[in-house]
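Encoded as structure tokens, the following chain is the form predicted on its own, with no partner shown.
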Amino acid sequence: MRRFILRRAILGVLVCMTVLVISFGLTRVAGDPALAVAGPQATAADVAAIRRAYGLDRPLPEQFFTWVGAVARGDLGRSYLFREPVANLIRARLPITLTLGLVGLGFALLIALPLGIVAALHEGTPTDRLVMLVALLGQAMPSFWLALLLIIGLGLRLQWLPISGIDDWTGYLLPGLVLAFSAIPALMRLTRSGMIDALGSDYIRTARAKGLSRASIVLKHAARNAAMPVVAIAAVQLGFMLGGSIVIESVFSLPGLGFLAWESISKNDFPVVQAVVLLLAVIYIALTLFADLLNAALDPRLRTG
């Protein structure tokens, strides 16, 4: 188990370093940060002075290693747009994005688990095909399109839920529901396949032979064992949701990390973009490592893979 953890940790560090290189390179390819800071009315002398002030006149490898060294010390730089430390911006916005991701994951589990169980109990029937059609629609529908439909239907016409901002907890419901649809198909299919395997196992046949009720067999025995892998995959899906929050937060005007990234990209605020990309990558890597460890704990055969 220790070797398994060590291999996964080394892989996570390598992925993190790759993200560092790619995020730094893409922000430099996108344009000159000095021009973005100086503004359209700045003279060549102003732009040159800004380059010197921010160290942008140095060679790119030197800029990269300077930035990596600062990140290692916990210094994420200073925002060009907001004129304050990037760490302060992230500290203020991160709770909103995490809350949105957890709400979305909660919706996904509440919808996917029951539907997956129903599909497994009616395998091969029209009910099963209807449930899988729901999964297909959830996978095929663009999140921004679903967001617009829910805004028009539940927000503007019925006025059940707010369509922007987070004045209270209800502000997370619509964006959380939209975010959940990206995770529902995978969770639903995994629940369905796990339930089908569980229902055909020997211990379920033994439970039937003992005369246990159908509800007890399904909920206490089959569903409990089928849900274990789903919990591990749910951690990975949470990472996907946090990464996909950029679109959702922009549509619903939620001041989280995603909206901060969109603002920073549109204004070429590269220190913020680099920090947000790095943070989301680290969170995703950590969640993936947690899922791998949980899967290995549930299935010892994976430890040798």
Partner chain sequence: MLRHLPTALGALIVGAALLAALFGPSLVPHDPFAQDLLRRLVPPAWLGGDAAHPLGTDQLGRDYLARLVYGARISLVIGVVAALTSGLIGITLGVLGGFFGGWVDDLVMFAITCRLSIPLILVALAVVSAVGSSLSVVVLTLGLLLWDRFAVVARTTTMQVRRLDYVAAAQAAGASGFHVLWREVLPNIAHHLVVVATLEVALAILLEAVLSFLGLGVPAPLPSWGLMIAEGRDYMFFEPWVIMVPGLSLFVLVLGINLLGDGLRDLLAASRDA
The other form holds:
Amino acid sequence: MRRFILRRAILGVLVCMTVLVISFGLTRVAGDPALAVAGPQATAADVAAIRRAYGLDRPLPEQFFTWVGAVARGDLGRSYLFREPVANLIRARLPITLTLGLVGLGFALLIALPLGIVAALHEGTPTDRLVMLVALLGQAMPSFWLALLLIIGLGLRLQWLPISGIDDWTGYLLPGLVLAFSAIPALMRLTRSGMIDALGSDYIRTARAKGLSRASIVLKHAARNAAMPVVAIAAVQLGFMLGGSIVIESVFSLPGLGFLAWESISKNDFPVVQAVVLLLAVIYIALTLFADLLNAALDPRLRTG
Amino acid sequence: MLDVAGLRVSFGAIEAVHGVSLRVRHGETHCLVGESGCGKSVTALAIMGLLARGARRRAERIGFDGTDLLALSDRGMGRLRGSRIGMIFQEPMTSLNPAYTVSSQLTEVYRRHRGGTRAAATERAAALLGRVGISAPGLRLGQFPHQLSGGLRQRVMIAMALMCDPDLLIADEPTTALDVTVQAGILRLLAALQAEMGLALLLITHDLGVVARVAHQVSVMYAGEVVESAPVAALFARPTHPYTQGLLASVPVPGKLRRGQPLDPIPGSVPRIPPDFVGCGFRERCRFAMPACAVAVPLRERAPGHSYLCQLTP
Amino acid sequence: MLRHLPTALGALIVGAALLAALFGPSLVPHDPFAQDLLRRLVPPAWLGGDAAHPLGTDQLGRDYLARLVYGARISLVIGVVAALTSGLIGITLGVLGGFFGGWVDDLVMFAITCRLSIPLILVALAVVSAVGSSLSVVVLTLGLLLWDRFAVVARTTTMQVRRLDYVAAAQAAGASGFHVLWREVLPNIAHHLVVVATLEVALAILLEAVLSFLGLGVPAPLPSWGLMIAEGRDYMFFEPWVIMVPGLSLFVLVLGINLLGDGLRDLLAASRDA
Ligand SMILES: Nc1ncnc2c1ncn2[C@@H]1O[C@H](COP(=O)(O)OP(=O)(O)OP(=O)(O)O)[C@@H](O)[C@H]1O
Ligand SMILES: [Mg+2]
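The form predicted in complex with the partner chain is what I want next, because the block you gave corresponds to the form predicted on its own; please supply it.
Everything in the complex follows now, all chains and molecules, and the chain you saw is the first one.
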């Protein structure tokens, strides 16, 4: 187990380094950021001054290693646009995106787990096919369009929920629900197939031979075993959802990390873009590692074996 | 105690069990023998109401201690399972839930049927683990199934089936999946428990040696039917159905059966019988087959408690 | 019969979309780019619009039906080309990793992990923004990013096929690794890859719409469905149909492709069992 964690940690570091290179390269493939910062009225002298101020006149490899060195010390650079340390910007925005992601994951689990279990219990019947059709519908639903529909329907016509901003916790409900849609199909499929495997297993036959109640058989004996892969995928899906929140945040005007990234991309504010890409990658890697550890904690065979 | 008549089980177009009748009396060990695939497990599962989805069960009668199991709801059946009827399966490696400790799996059945505190259930579990020959029950209670060997798991399964003091224990080839060295121990344990607790034991097995040692009554199954049923002494002394005769003839020294003797004595293999099949299922492999075998097979009684299914008269 | 209904529905939708994309633009009597500022936001015919514009017109007076069928063409081209590109990358990586194992496989797994840890939409947006938005940039970006599932599936299925007797036999008979890959492995994993391909086409279409919606995909005035939704956003409270028409089209097309893919998987599974 310790060897396994070590291996995963080394892999994580290597991936982080690769992402460093990629996110750096990403922002330098085209366009002179100095021009964008300076604005259209700037003179050549202004641009040159900006270039010097941000170290953009240095050779690319030197810029890269300067940046990596700074990142290693926890310094993510300064935003051209907000004229503020990137770390401050992220510190202010990250909680919003994390909250949104967790609300989304909560909704996704709340919807996907019962539906997956119901489908498995009725495997092969019309109920099963209906539930799986819901998964397909969710998979085909363009999230931004769904968001707009909900804004029109729930927010405006019925005035139930706030449709933009986050004055209080209710502001997270609608965006969270939309975000959940992207994760529901995968979670539901996995729950269903895991439950089908579990329900057909010998230990479920044993549980029935013991005369246990149906609830205990399904929820205690089968679901517990089906849960292990679902937990792993849920963590991975949370990672994807944080990355995908950019769309939802822009539709609902939530000032989170995604919104920040979107603004920075359109304004060529590349220290911010680099930092957000890197941060999301690190979060994803951490989440997959966490999922493995959680799995080990849930599965006695991994824990003690 | 258990009285089954005309039990039929079909999976879609194949009928795995067609017309099995069995009687297991109080405190009796009844062995059900037959080669692989003849429908022994399906019979046991059908009695317990544990058949897989898609299986269809019909019977003239399944009675247990005066209760009609056919009329019982699933909930009513649930009250009997685990409390008055225990079952042990063929596959000890996969029959325990990998996610829960031995203790949790033992106590839950007791608390489900008998209630009481967790402490009382745990105490009972520890005592039973000791009784089924597990040393250091306290340690085992805290362990997970994957930490136990196959033999230990089967002992845990036996303890689990006995938690609520059942009247009937159905053991489906409890030793087939185990090492030969462990098999003897498990069988000796079952026989001892049966005698001590006054259980009715329906023991499914391949092994004629086992039958000779522990059975009171024996039923021989062939292709979904019980072809002969007799008290153990009568069966070995006067096997009547040609299949039973072949079975016994394949054992090297009659009367001195050895354990672990595989049961595949007659040329050919078990045919798959279509549901609309009439006549004797054994006729294609039978030395004495005659035209009448294709029409109908009478159930004959040779002596009280000794019946067989054949055209021949002894 | 009921079992095949979803598959048939999927095939119908995809077929209709293909026909619309191929022939629609030449059949619809309007130019998708021609503005008519006097006839702006005409509602669709069933909402009391006029018969000349069955699906109405947008905020610049361009015919919605003409834009919709042209948009179908964009969606399908992007979906198919992106899936082909990512298929080429992902299948190559996956098959190599699965077939050769060892350090090759470690490398492939590493590449997949890296790819998965990169936030997809964010990076696509950044690339398109940096390189400049155009149809080909969007296609290429998506193609370069969507290969992970191809790689994963190709890798695991190759590992399974490699253990089969006849593959081992071909190798023992001295066939070159490449020959075995091409003649024995690929044909045996192709059906899994076809199913992945349908999923990726659908995903690429959705992602293109997302990028265009966020203003960093297909550039205006091209009628991408995502862009049409973005442009309709300012009017959606008063004229909800401006986002309903392209949004529903997008949803139905993606659903159709997924239904077809699911049906294909079941069919292939059934034909192998038989
Ligand atoms: N779930 C099922 N679906 C379809 N057929 C089944 C199912 N379970 C059992 N059968 C069929 O029923 C027949 C009897 O099987 P059963 O398991 O009762 O045999 P058995 O006598 O217990 O054999 P063994 O000694 O190998 O355990 C077999 O031919 C088997 O193919
Ligand atoms: Mg069996």
